[in-house]
Amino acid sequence: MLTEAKNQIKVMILSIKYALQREMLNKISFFSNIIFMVLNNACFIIQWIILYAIKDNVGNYSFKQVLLLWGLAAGTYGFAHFFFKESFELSEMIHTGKLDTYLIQPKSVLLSVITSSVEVSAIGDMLYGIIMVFLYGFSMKTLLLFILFSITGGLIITSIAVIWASLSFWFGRMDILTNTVNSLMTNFATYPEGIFKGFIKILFYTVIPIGFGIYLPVQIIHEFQWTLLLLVIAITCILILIANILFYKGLKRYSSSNLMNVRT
């Protein structure tokens, strides 16, 4: 099993490498996408600078915590969309029967699909996240935790995308719902948790779990707690497991041609 896992990781790395090489054929476009994404993210901080000139805190977040929040939101988004870009197009691929070419390959279908291309601008998101760490207050501990949570957050975002997309195996086209959930996770992740109350806050730890992907990691980096760290890691592993189970159960229906109402 360990050997198989290593082989799958190697295949994933090669898939990402070749996808990146394709994108780098046009170097001007490649680097401009990265630079403009960093600048685009930086523009949004201006509104927070203005707001914090008026108020001392927003939702119990200091300005430095907001910088960390934005950095982590960008880092998780960048990680997910660079390494697992196609997880966000998975519902459409299921619906249109584009998984066929992956079924005959002797490797993990899910990994092969979601790593088949990269989003170049996502590199800019990850770089922006690192910049925010330095503005928040650099230390090796903060940087290492940031990298860890960018990975766990990215895996959570990816897992949620796969979970919702996998429902297409049973219920037909789900891309609108999947895109909505993905957009909500991205948009809400850039606002302090304290401004949300009641049912919305419950959603952040269930249906759209940015609580585990963003809010708890911000809290942990700001004030370290082992129990919360282990909780974030555990939730990440559980969501990855659920995503894999749902996808491969659905794939049996797909490969046996029982999705007559899904394929076009």
Given for the second form:
Amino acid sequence: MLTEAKNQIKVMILSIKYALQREMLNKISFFSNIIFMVLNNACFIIQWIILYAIKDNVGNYSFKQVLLLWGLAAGTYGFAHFFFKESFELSEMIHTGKLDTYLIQPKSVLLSVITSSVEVSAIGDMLYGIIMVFLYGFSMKTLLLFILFSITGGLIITSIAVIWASLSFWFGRMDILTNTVNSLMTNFATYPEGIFKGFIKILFYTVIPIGFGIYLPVQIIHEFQWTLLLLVIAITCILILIANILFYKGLKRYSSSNLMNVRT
Amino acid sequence: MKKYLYIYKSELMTNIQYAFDLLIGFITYCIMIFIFLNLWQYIYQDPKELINGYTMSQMIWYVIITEILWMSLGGRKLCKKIAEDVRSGNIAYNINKPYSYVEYSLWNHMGLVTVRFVLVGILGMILGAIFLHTFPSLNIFQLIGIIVSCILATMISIYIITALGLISFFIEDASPFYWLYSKMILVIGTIFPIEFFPAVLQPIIKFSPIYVVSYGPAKLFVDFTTTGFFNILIAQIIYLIISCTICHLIYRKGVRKLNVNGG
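For the form predicted in complex with its partner chain instead of the form predicted alone, what are the coordinates?
Below is the entire complex, every chain and molecule, led by the chain shown above.
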């Protein structure tokens, strides 16, 4: 089983490597995408400078915590969109019957599909996240926790995307709903939890679990707690498991559209 | 002019048929308004309190209007289409047509913006009425003035984004330039009125496109004054002429570099 997992990871890394090499064919475009994404994210610092000039505490977050929140939101988004970009297009692929190319491969269908291309600008998101760690206050512990939570957060976002997309096997076109959930996660993740009231907070720990992907990790980096760390890891594992089960259960209902596709 | 109006009309009719596809944009719009409603409710301890001359209600209406302008613009789609036309060589089909590619893009895209503006506009007004229970007191002439200002703001935005897309003549991927422009408009023009920025920066922002594409129409909606209207209108006309000229210049310079392989 361990050898199988090792082989699967090896195939996944190769898939990402070739996708990255394809993107690097045009070097100017490749690097400008990354640099401009860092600058693009940095624009939002202006928003927070202005807000903190009005009030010294927004949603019980200090300015530095907001920088960390932004860094983590960018890091998780970057991780998910770089390594598992196609999970955000999965609904469309299922609905239009474009999975055939991946079904004939001997490795995990789900991993083959979602790692089949990369989003170059997502490297800029991950870099921006690291820069924010330095602005927040660098320490080895903070950096390691940040990397860990970028991975768990990225896996949570990916799992949620796969879960919603897998419903296409049963209900047909789900792309509007999937895009809405993704959009909800991205938009809410960049604002402190404390500014929201009522039922929306329940959604953060259920349907759009950015509570586990972003808010709890920010709290843990700021004030370390083992129990919260284990909770975040456990929730990540559970969501990966649900995504996996749902996708393979749905795959049995998949019907091809007989499209001629070649995997690049 | 007649041919451009015909292009506008045909694109408008097409988009009316597919209005349901704009649903995803509506949802994102609702999310953004909900977030800003929560944010400003948190910042304003007392809704009657004035921060930089704005009440909480004015701040939220300001964001509702700037977001209507931004969401109905569909800038990313426009920039991507123009860049793709240049990269794929499709733009060559437009060279021998009896119209200007730049003007074609403007009127073609205006057809999409019109449908989105009406739908997102209605949604914005409903959200504002539900959340705030108030509506700025405006007479019919003031409303017409604001709509004229919104149309000019949209036309300027389309010219600027077209110019950014046409950069693809010189470098392959123009989208990073669009990201930066869009974030500058979103952060500086959409979320806060100019009065929220440090006094040193305010004159610079007033001379930037932000004043004419975002701040101007929204400011008129929350606090209409006749002097303000004419100031914004004059600035918009000047910007319209400048952005149109720049766009045509980039196109003329770029199209000379065009090299298309037939097939």
